[in-house]
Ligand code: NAD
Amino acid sequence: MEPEAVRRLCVVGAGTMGHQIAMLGALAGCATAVVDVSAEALERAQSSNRAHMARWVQRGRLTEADAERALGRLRWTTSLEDGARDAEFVIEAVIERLDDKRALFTRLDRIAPAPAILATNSSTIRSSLLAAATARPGQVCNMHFFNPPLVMELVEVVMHPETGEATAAAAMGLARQMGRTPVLLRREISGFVVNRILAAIMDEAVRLYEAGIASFEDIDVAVKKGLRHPMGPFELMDMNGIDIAYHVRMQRFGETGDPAQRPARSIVERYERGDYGRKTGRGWYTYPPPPSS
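Assuming the form predicted in complex with the ligand, can you produce the structure of this chain alone?
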């Protein structure tokens, strides 16, 4: 049985992810409070959403009246009390720092109505760590949207050992209400599904390169033309940041103690040189990038 539609949503954090998740909520008919500690972040978020809706209207995806109605469902505030006090569902999308998120969940637990579900959009922090900061661990889960949320359809809903079935069903239901496609992970695991598979592809690509089997450029061509991926693994590493690839692997190595999880030599070399990819102008490729094949 589908859970009831969510009517009152609160999104905490109006950055890259939060403001678009809030827009999805408003488009799905939820009265949506958006909370951020920074008034400037709220202003940026508001104008970004207005610009997005204007483009959708221009392209005929939405009528002007529907866009205005959706934008009218958004309420912007720097007060967590104001934003969360009547929420049925809260999605947290603040900065990726465990202590900040823990403190926030403790406050949310005090402010949000007792039946409300508290979800985190974190890519790396397991929701069990946040659930432990509340008196409602059964009502906590990960709800992992992809960047940019208005475009990317997938949502990974991840249960921790105490997440209730009704909570998971409600998170799946809200993702569908927002027009997304949710998948359910019944156990928490770092990287969830997508980032683990992506990491495996990247690791194999680096192994083939380091073994001298093919150039990294040719491996990118092989993956794009043979698997129809829009980007090759090395292009993707440059886009996401080689520093991120390095830190993710160091974290995995720290967690498992398995030397096989250590970042590969060619990643470490680039990391140590500060060649992080697009953001530094040099990574695997030098930017502006060579014409794509």
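Swap state to the form predicted alone from the form predicted in complex with the ligand:
What comes next is one chain alone, with no partners or other molecules.
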């Protein structure tokens, strides 16, 4: 039996992932609170979602009335208490640092109603590490959307050893409610399915580049033309954020202690310079500044 539809959703983090997940929730009929510590981030997120919906209306995917109704279901706040206090389901989409996420889950456990499910969008941090910071481990799971959520259809729902069947079913149901295609992983593993396969490609691409075998531009061309991927591995790193690639590797190194899991030299160099990719205007490639409003 399909679980009941979620009516009240809270998304914590208004970055690219968070605000687009929130938009999916609003389009699915959820009254959705978006929480971020930065008022400026919330303003950018609102503008981005309005622009996305305007394009959908222009392309005939939505009527203008439906777009306005969906946008009207979004509520923006810098207060976690305000955003999560009546939520049925919370999705966390903050920076990929375990300590930050654990602290957030501890706060959410105090604030969110007792029946609420707490999900993390993390693709690398296992939800068991966050569940331990709460008094509701059976109601915690990973719910990994792909970037950008408004375009990518897949959601990986990952159970940790204490995740309840009802929690997994509710997360799968919410993904379907949002029009996404969920897959269920009954055992947690770092990187899950897609990113473990993708990481192997990216690791080999960086090794080839650092060994001087080919330029990163030519490696991207080879992958796109030879494997029919829509983006090359370096283009994808720039889109997802080189800072994310760095933190993912550091998380794996912290878990395994294996020096081979450390981020590659060329990733560290860009991270330390603050060249994170599209979001900063420079990563592997250089990007034009966004048009002034």
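The term rigid core refers to the maximal set of C-alpha atoms that superpose within 1.5 Å between the two forms. Since the model is a prediction, treat every value here as computed from it, not as a measurement. Numbering follows the first chain given and starts at 1.
> Please indicate which of 71, 78, 254, 191 marks the hinge of the motion between the two forms, where one rigid part turns against the other.
The hinge between the moving rigid parts is marked by 191.
> Can you give me the rotation of the smaller rigid part relative to the larger one between the two forms, rounded to whole degrees?
Interdomain rotation between the two forms, rounded to whole degrees: 26 degrees.
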